[in-house]
Amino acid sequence: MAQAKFLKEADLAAWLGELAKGRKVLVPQKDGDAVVFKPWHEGVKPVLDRQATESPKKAVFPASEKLFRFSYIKDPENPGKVRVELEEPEKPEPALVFGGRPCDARGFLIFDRVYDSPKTRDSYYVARREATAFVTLACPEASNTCFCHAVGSGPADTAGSDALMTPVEGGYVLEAISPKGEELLKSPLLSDAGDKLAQAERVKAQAVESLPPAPDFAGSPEALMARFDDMGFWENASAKCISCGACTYLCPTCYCFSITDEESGMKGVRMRSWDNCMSYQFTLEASGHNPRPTKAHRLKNRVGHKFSYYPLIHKGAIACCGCGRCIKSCPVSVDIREIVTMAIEAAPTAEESAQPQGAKQ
């Protein structure tokens, strides 16, 4: 542990005030019945006793963003000739996501392999990623929809966080995870963690113990590929799905988008907006053909992408952080854990696979 400090509960607002100087601080706040990440200001008390309804992914990957403005400029000497001028967006302002859970910060590691790789570097994403810090809150206890421990994470996972908070008696123990985190912990409001460290470790251990046994998803890439052409399996798995797409919008690791140009006269703006692979229109081609015409095809793609295609491309990394929002907020209780488990259990054993075609039962 590089650095650990203690923050009194009574000093939380003052510390947030310090953090908000020169940067936007997003904290979980009540919004009707939901808890969402919104900018902090004096008087706002973050909701830290439960997981936020939505993930903070829009802090780095906005639901809708302007990529650039463009203008068509006619050549006065040749009106039939038009050139295009582009206006780049302003650089993102520094930001801090405060009070998300470890699964929320870990979700961006799944984005990173796609948007900031040696082959592809999305400058918009990378600029926001570099401008954003994460102070996450270790989960004191797990809910029945949590399965972070089944995808390589845990209630106090530090992957993706710059600092980790653990609730203890009278306040929080704060651990710096990265150089960004070390800077955040230089406040005079923080004191040495001292004997609070042992209590923080007990809180973390109790959170791990509160989790049920983890489903074994180790064989998911191969099992889901084995079910790829088994549409009976996918029709059964998707029978109660209503294709609302709530799972994709709430997911910290879903990163599909669409591009649109919004024009008015000789000017316009190119927008990037979240899209939803559970929607019929997502893969609808201009010809009218749709390679994923049913919800069974679309659910196969969504589950397959997270637990098969992505791991096969990215050295086994599952494109899911186990936050459980897709289960908790699904209006018809589709459970992605059950689908992956069914695929694994339906996969032929090595012995069955080795049998001649005609010998299988």
The other form holds:
Amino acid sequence: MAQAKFLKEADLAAWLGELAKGRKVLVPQKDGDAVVFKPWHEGVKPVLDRQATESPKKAVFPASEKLFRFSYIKDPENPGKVRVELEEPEKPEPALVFGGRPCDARGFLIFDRVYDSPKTRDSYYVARREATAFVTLACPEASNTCFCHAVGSGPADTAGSDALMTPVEGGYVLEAISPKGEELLKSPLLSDAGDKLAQAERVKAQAVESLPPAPDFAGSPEALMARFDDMGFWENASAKCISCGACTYLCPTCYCFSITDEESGMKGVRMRSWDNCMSYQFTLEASGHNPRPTKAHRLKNRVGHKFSYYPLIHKGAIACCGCGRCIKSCPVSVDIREIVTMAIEAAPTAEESAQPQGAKQ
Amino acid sequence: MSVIDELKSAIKAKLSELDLVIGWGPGFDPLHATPLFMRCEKDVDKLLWGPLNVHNPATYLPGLKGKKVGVVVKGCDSRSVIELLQEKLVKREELVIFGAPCAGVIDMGKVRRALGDLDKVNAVSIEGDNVVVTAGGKQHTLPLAEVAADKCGRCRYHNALISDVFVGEHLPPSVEQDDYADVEAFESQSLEERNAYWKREMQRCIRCYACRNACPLCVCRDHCIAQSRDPHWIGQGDNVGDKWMFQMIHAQHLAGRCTECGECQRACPVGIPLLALKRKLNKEIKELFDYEAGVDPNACPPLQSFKVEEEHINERGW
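Taking the form predicted alone as the starting point, write out the structure of the form predicted together with its partner chain.
Every component of the complex follows; first up is the chain already shown.
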């Protein structure tokens, strides 16, 4: 571990100015009543005292991304003949996500297993991922909706971050996590952390203490599979859900997309944009058949994907970072913690499981 | 007996005839109530009534057709039920409506502005005309009138306009008439200023369509033009043009049908003031047709009817 550094609160703007040379720096900032990640520029005061309304996932996985441009060119000799010209998008610019929380940075580890695996490498994703660094702020205190500690993380989790900032008296203690982070901490504005490091450790310990007891999600993959065909369970669990996509779009770990051709006349763009499993169109097949026709089917998929199907194929890793935005910003307060817990509690007991197949209901 | 106890016993008395009753119950923290689907007496015991009951339960009714449903309503929610009945989107014989007088609900946005954020609420109590919120160890006493939703300050329908069971004492209207002063103030700006305002507000839209799905009258839902590929009405890009286009279509579809319950705005996770768009169109509808949505079960919304000559549109005089 490299030496820990200290940044005075008064030098924050100057340091952001340095970091913004040659790269886009996304910081959480006020926009109406919301706190969203937008590029920093002189005069912007990052909002660091609360969790942002949205996650910074668009930094690496934009809400809409041009895969390529296309134009149809008519052959002047033979107007019946048309050829298609494709144009690659520009390479992503270097970026830094500053002031996200550990859950925000950790979210991309869930993306990585899907988009940057030995089997499949999504070049658009990988290019952005490599061009993006994370200076993450350790949470000094938990919110009502936080449950990072229930999914294998914590308020000072460094997984996915390049450097970790911890708020202490008069400024921040900065610790490099990766070589990228070490580079970022070379600024002359930063001094040796000295005894501030011990203060930072105390802040981290207090944050852990502020978390409510963690719900026990061990066994969620099997419990949710056991409830897969129990539509009564899912109708009950989804009764109040209005099947919008707010949870998925604010989620740091939801990575589904749709592809559309947005064309006008002879030109167009093939675009990849966020899609979400709460939408009817998500699994609507060309034939008109929809395997997930109701919100109960759709919510089952969202919870199942995060707490069952993903962990079952990724060595137990839960596809949720516990940021709680899906609960906090749900128009009707659907609570994913409650649904997973209900599934675990409703799972067949060992005795029931031991009965022969035919004896089960 | 208090309103809540009366409500609970009224619901329990009817429960056996119903598939379910929709009301409000405790959510993930003391500030957030959540829609409650009551199927047994134990569920009814969780029922809440008061200024935290921000949701409009009428939103669920079109999706429950064919079931016998009880619904607890505030005055504004009852207007949505009436509008759904007018449009034959729900059947009266399938509904049992429980009403009570509502003195107003709180606007989470206003509470958030007062507290900084809503993340650490430990306790909430209603003490007289104040809501007392304890968050992060600090107590905040917020006058209900200041943190109530704007719609409550101009409410003329505190009591359900339609109900099978009504409990409690009727409340007088907050104002005699809605003067649409907020809309007029906005209209006094130049077109460029108004355009710039909405462009700025729409920038942070995440296209989640919570506004649409929370709206009790937005009933196309699964077949909405917003996501249809064929026809491809609206591009899927992350740009203000397409986001704005959707809001314009949404607002037009609600003209003369919107009861101004404000669910679109309340549901928006990034706080876009969407109700203003609906109010602007309702102001036009009021001026053109002298019509108000969701007050008369026997009326027909003006844009769903046809008259050779409208009484309030002097076509021949133009």
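So that the term is clear: the rigid core is the largest set of C-alpha atoms that superpose within 1.5 Å between two forms. Positions refer to the first chain, counted from 1. Note that the structure is a prediction, hence the values are computed from the model and not measured.
Asker: When the rigid core is used for the superposition, does residue 191 move between the two forms (threshold: C-alpha shift of 2 Å or more)?
Answerer: It does not reach a 2 Å shift.
Asker: Once you overlay the rigid core, does the Cα of residue 85 travel 2 Å or further between the two forms?
Answerer: For residue 85, whose C-alpha is compared between the two forms after core superposition, the shift is 2 Å or more.
Asker: So, superposing on the core, is the move of residue 71 at the CA at least 2 angstroms between the two forms?
Answerer: Where the cores coincide, residue 71 still shows a C-alpha shift between the two forms that is 2 Å or more.
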